[in-house]
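Just the one chain here, laid out as structure tokens, in the form predicted alone.
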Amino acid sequence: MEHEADIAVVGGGFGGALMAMVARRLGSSVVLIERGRHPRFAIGESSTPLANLFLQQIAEEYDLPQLLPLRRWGEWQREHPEIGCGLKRGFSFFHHTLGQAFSDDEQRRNQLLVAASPRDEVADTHWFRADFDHYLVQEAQRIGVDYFDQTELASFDEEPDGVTLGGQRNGEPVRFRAGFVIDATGPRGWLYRTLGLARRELPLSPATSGLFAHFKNVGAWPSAPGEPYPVEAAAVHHVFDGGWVWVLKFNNGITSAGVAATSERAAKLGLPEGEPGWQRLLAKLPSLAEQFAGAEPVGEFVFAPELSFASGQISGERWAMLPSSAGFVDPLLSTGFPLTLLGIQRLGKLLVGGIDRADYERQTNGELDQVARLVGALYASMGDFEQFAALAQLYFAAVSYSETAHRLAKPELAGSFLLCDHPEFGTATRDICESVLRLAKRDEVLAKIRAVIEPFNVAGLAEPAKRNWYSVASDDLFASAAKLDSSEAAVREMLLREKLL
């Protein structure tokens, strides 16, 4: 069997399906090629306000209105209750000492709660990927994308007039002829292996491993009066020296949970053993063990021996990788979704000549590197939660500023993820992260962070009186209008338009 198309997208996850839809809307004929079969298990599940904004921009720019209900919890529940997802009102962090129950003091020094939305209706979501990816593939087919699942590709032959991909589908030989190929198969993915590409080292990124699964019958983490949102209506992070555990609850009775840890900590815990390693970890986190006392895994545990990765080359004359294939740092801070959605937007421009390969490579690698530096500094600070929480606010300051700038129609203020291209914020963030790895004094690091985020702090962060609980407050945005070259009236109009007020 032989099939011809202008664009071939390899990998049928959410990124590949969205990329195929964008290419189709640009007028190209598109084939979407998937090794497995939907619905299928996939990890990477927690969205963010910035990711949802990029999803909205893709929907509006490429006439894909079917994507719009997926940007917010309320719309999603009304339009697609059959697609599993979880309510995400913000980010919750709790610091644990291994071997001890979780405890805190009146200043809440062992927790950090940062709200991302003022109420459930406009909240973010966790994507239950088995349902979510399947839906997007069906929508891609509906608008004219040719979909081929259970297809194992084995060869990539590039010629002056196009590319030929060869392999098997259901045991039969199959070939695809395309003018351009986009790899959406994830880190260490198909093109990286097939082309024998070199690996690139990510700056400051520690060697880490991961172990994860889906569960049912997971108990509740206790909430406290006055919290900015119910703790579990969030991406919950349990941090300990050398690693962290995530807990994401979906509305279908399933909870996604896993651990990412330095290779040294993973080996001590025996994480490569799978479920025994998970139980060994819970035994060292008594409060979390109580929450999971009645939990049962749904499917197998998955162990990832090496999380961080970057390809030394991410594009060629007739091919390119999505950021999710170009590299991966860590699930901490949920950076994968916005990076992938930004990459889809940029590759859409690349396909029509709006940017060139060099621009795409520079932007993608620069953002991956910035994430790697921040994550590396956070891992180095997991034993010192005051420093960890301060470093995390570099992330929250950058993304809240960026989202607000875009919603105020001022994208020039925030043209890169984590403001990595910003001459002040980007450079200062790199310096701070490097100083943490050089074991700079904590007080010096904290002072630098406060100074760096102040001109970009539109969310009321770093205020001691809030004691590590940060609600969404419109007054913080009104007071920060000048930081966005805007006015209180313009900010109010934006909040009303976006139903955030």
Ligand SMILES: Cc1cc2nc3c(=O)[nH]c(=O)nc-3n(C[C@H](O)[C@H](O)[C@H](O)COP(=O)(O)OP(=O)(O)OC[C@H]3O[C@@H](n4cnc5c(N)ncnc54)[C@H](O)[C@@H]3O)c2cc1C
Second form
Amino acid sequence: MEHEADIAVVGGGFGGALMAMVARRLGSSVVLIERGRHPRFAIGESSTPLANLFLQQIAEEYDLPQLLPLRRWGEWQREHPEIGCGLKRGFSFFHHTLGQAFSDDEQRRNQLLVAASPRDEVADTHWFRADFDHYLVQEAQRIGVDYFDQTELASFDEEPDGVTLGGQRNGEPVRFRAGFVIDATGPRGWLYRTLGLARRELPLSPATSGLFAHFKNVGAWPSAPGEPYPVEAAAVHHVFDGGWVWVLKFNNGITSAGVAATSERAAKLGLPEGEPGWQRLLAKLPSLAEQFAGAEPVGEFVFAPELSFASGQISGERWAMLPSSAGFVDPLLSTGFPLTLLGIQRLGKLLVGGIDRADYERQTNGELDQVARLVGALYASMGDFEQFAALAQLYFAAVSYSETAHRLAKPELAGSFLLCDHPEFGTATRDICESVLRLAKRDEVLAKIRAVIEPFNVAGLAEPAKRNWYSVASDDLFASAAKLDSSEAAVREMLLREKLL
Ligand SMILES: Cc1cc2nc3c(=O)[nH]c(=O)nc-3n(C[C@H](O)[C@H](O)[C@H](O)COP(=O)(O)OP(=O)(O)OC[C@H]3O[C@@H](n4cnc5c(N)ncnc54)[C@H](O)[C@@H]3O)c2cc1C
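For comparison with the form predicted alone, provide the form predicted together with the named molecule.
Next comes the full complex, and the chain you just saw is listed first.
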């Protein structure tokens, strides 16, 4: 069988499906080629305010209104109760000492709770990827994308007038002719392997491994009076020296949980063994062991020996990788979705000649590198939670500033993820992260962070009086309007329009 299309997207996860929809809306004929079959398990589940904003921008720019309910908990529950979803009101971090029960003092030195939304209706979500990705692929088909699942590609031949992809579908040979190919198969994916590309080193990023599964019957993490949001309605991170555990609860009784740890810590815990490794980890985290006392895995444990990765080349004359195929950094800061969605927006522009390959490569690699630096500095601080929490404020300051700038229609203030292209913020973040790896004095690091985030701090971050609990307070935004070249009235109007007030 031979199929022809303007664009071939390889990899039918959420990234590939959305990319195919965008290309279709640009008027191209599109084939979407997936090795597996939906619904299927996929990891990478926790969304963020910025990711949801990018999803909304894609929906609005490319006339894809069917995506809009998926950007917020309330609309999602009303319009798509059949798509599994988790309520995410914020980011919760708890710091553990291995071998001891979790404990904290009055200053809450062992926790950091940062609210991302003021109430459930407008909250972020965890995407139950089996349902979510399946829905998107069906929607892609509905607008005219030709979808080929269970298709294993074996060859990529680039000619002056197009590309031929060859492979097998259900045991039969199949060929696709396309003008341009987009690889959405994930890190170390199809084009990286097929073209035999070199690997690129990510700055400061430690080699980390992951072990994860879905569970049922997971207990509750204790809540505390006055917390800024129900503490479990969040991406919950349990940090310890050399690694961290995530716990994400869905509305279908399933909980996603896993651990990412330096290779050294992973080897010591025996994580490559799967479930026995997970049980050994829990034995060292007694409070978490209590929460998981009655838990049962649903499906297999997955061990990922090496999480971080970057490809040395990410585009060619007739092909490009999504950011999620171009590279990956340990998921500590949930950066996969926003980077993927930014990449989809940029590739949409590239397809119509709005940006060129060099722009795409520079932005994609630059953002990945900045995430790697910050995650590297955070890993180096996992034994010192005061420094860890301060470094995390670089992330929260950059994303809350960027989100507000975009919502105020001032995208020029925040043109790159984590403001990495910003001459002051981007450079200072790089310097701070490098200084952490050089073991700079903690007081100096904290002072630098405070100074760097101040002009971008629109969310009342880094205030000692808040003792590591940050709610969403519109007064913080009003007071910071000038930092966004804006006025209190304009911020109020934006918050009302977005139903955030
Ligand atoms: C442990 C872990 C936790 C994460 N947590 C988060 C998080 O909380 N938040 C966040 O934002 N990001 C997270 N990420 C990142 C997130 O998973 C990715 O950003 C996201 O999955 C990218 O989506 P995608 O559709 O581009 O790729 P994928 O989800 O990787 O999908 C790739 C698709 O391509 C298909 N495929 C693979 N090879 C081929 C082939 N040869 N031919 C055809 N099809 C092929 C696969 O079957 C799959 O359907 C996490 C990642 C990991 C590893």
